[in-house]
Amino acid sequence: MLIRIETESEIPIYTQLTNQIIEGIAKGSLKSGDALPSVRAFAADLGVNMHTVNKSYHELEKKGIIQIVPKSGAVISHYDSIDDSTMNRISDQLRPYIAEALVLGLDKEKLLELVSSLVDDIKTK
C-alpha cells in the first residue's frame, strides 16, 4: 500500500495516515489480521516522527479498526458487521458534511450520486 503524505496540506499528517490506512482496508489492500509496520519502521519509511505514526495507530484503535497488541504490534481487526455505536459515530461525523453540502446547494439526488461515486472510486482503484 502506497502512503502519500502531503506536508503542505492543512490536514494533520497523522490524520492523512489514518485516512489512507482506512482507505487501504476499504479497498482490500489491507485485510483483517494483517499486521501494520512497527511504529519505528513506518515512521522511518514515511520520514515522519514516530509520535505521528503512534497517534495515527491510536486513532485507528479508538475507532476499532486495529488492535494494538503489546510487543506484537498493530493488527487490523476483524469486522463483518457494524454495531449501533459505530453506526452512530459515523452518522455524527457525516452529518456536518451533509448539512454543508445541502446549504451550498447540493440536492439529495446529487449528494447520493456523489456518495455512490466515492464508494465506487474507493472500491475500484
The other form holds:
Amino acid sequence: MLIRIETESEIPIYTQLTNQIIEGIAKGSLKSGDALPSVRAFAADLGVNMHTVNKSYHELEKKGIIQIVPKSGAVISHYDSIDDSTMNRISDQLRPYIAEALVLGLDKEKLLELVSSLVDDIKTK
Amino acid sequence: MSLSIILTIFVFIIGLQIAVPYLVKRTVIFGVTVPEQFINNDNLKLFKKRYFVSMLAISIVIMVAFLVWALGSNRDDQQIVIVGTMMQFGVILISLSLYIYFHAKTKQLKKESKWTENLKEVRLTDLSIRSQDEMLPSYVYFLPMIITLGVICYTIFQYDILPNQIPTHWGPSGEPDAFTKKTPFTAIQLPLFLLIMQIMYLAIHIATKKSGIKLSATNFQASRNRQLGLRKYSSWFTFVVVLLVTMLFSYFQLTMIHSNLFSGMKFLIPFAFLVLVLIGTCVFAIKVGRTDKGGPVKVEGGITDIDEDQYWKGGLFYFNKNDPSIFVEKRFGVGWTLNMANPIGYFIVLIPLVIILLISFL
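Now show me the form predicted together with its partner chain, since the one above was the form predicted alone.
Everything in the complex follows now, all chains and molecules, and the chain you saw is the first one.
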C-alpha cells in the first residue's frame, strides 16, 4: 500500500500517516494481523523524523486500531463488533461535523447521501 | 608493469567520470532536484552534453600527454606511479570543477524558470517495499571472515617455518618490497587488518540495509527500480570486492609462509584482482545507471517530489538531521554517501581505519 504525505500541508505529518493507514485498513489494503514497518524503517523511507512515525503509531494504538507488540512491532488489530465506548467516541467526534454541516445548510437527505458516497469512495478506491 | 596498471585505472576513471551525468538518478541533474516534468528541458540536455564533451576532450589531452611523457627515456617505475596517480587526481579535480560549474548553472536555471512554483511537494512510500528488497543477507559476510580466521590459525601453526622478515608492503608486481621483524603479532598483522576491514564492510552493509528506500511520488516505478537496483547490486558488488580482497590478502599471507607457492604467476594475481574490481565497478555503475531509464512518464499534475536541495551542501554532502538513514544515494555518481548529520556513519567508516592506522604506526 502506498503512503503519500505533503510536507507543506496544514495537517501535521503524523496525522496524515494515521489517516492514510486507517483508510488503508478500511479499504482492505491492510488486513488485521498485518505488521506495519518498524518506526525506524518507515521514518527512513519517508525521510521524516522517527518521532513523527512514533507519534502516529501511538495515536493508532490509542484508537485501538493497532497493537504495539514487543519484538514484532506494530500489528493491525482484529475487530468484528464495535463496543459501546468506541461507539460513543465516534459519535462524539462526528457530532460537531454534522452540526457544522447542518448550520451551513446541508439538509438531512443531502448529509446521508454525502456519508454514503464517502463510504463507497473509501471502500472502492 | 606499473604503466599498464596505471593506464588501466586511468581508462576506467575517465570512462566513469565522463558517463556520470547519464548514470545518475534522472531527476537530479548536476546535484539539483528537477521536477520530473522538466527533466527533458533543452538547456539541461545541453549542460549534460557540454560536461560530457569537455570532460572527454580534457581527459584525452591529459592521457596523451601522460603517455608521451611516460614512454620517454629514463622513466623509472616510481616516477610513473607518482605522476600517473597525480594525473588521476587531476582528472577527478577537473570533473569536480566542471560539476560545480554546471551545478551553479542548473541551480540558476531552476530559479529563473520557476519550475517548482505552484507545485505541491509530495513524498511517497510503499508499506510493502521492504519485502521487495533483494539485498544479500548479512550472514554471507561470515564466509570471508571464516576464511580469514582460518588463515590466522594456519599462520599460528606454521609460525616456526615463517621467515625472520615479515613483508608489510607489496609492489605492483606482487613482490613484497618492505619488511618488518618477525613477532607473533606482525606474523598475523595482515589477516588481522583484513578482519577489521571485513567487519567494517559488514557494518556498512547492515547500515545500508536499514537506510531509507526513497521513492519518487512523480515517478514511482522508475524510482522504485532504481532504489531496489542500487541496493541489490551494491550489496553484490561490495560482497564480491570483500571476497576478492580476502583472496588477495590470503594469497599474500600464504606466499609469505610458503614462498614457492604460485611461483611463475605472481605478478598476475594482483593485476587480475585490479582488473576484476574495475570491471565490477563499471558493471555496477552501468547496471544501476540504467535501472530508471525508461520511456516518457505521465506525471500527475500539480505535484513534485520533496525538494531536498537544502540538505545537500554544495550538491555533494548530505546533512539532514530528520532523516534516520545512515547512507543515502549519491547525488553525483553511482553509489552511497554518508548522512553527515548521523554520527553512526562516522563510526562505521572512520573507526576501523583509525584502528588500522594506529596499529601500523605503533
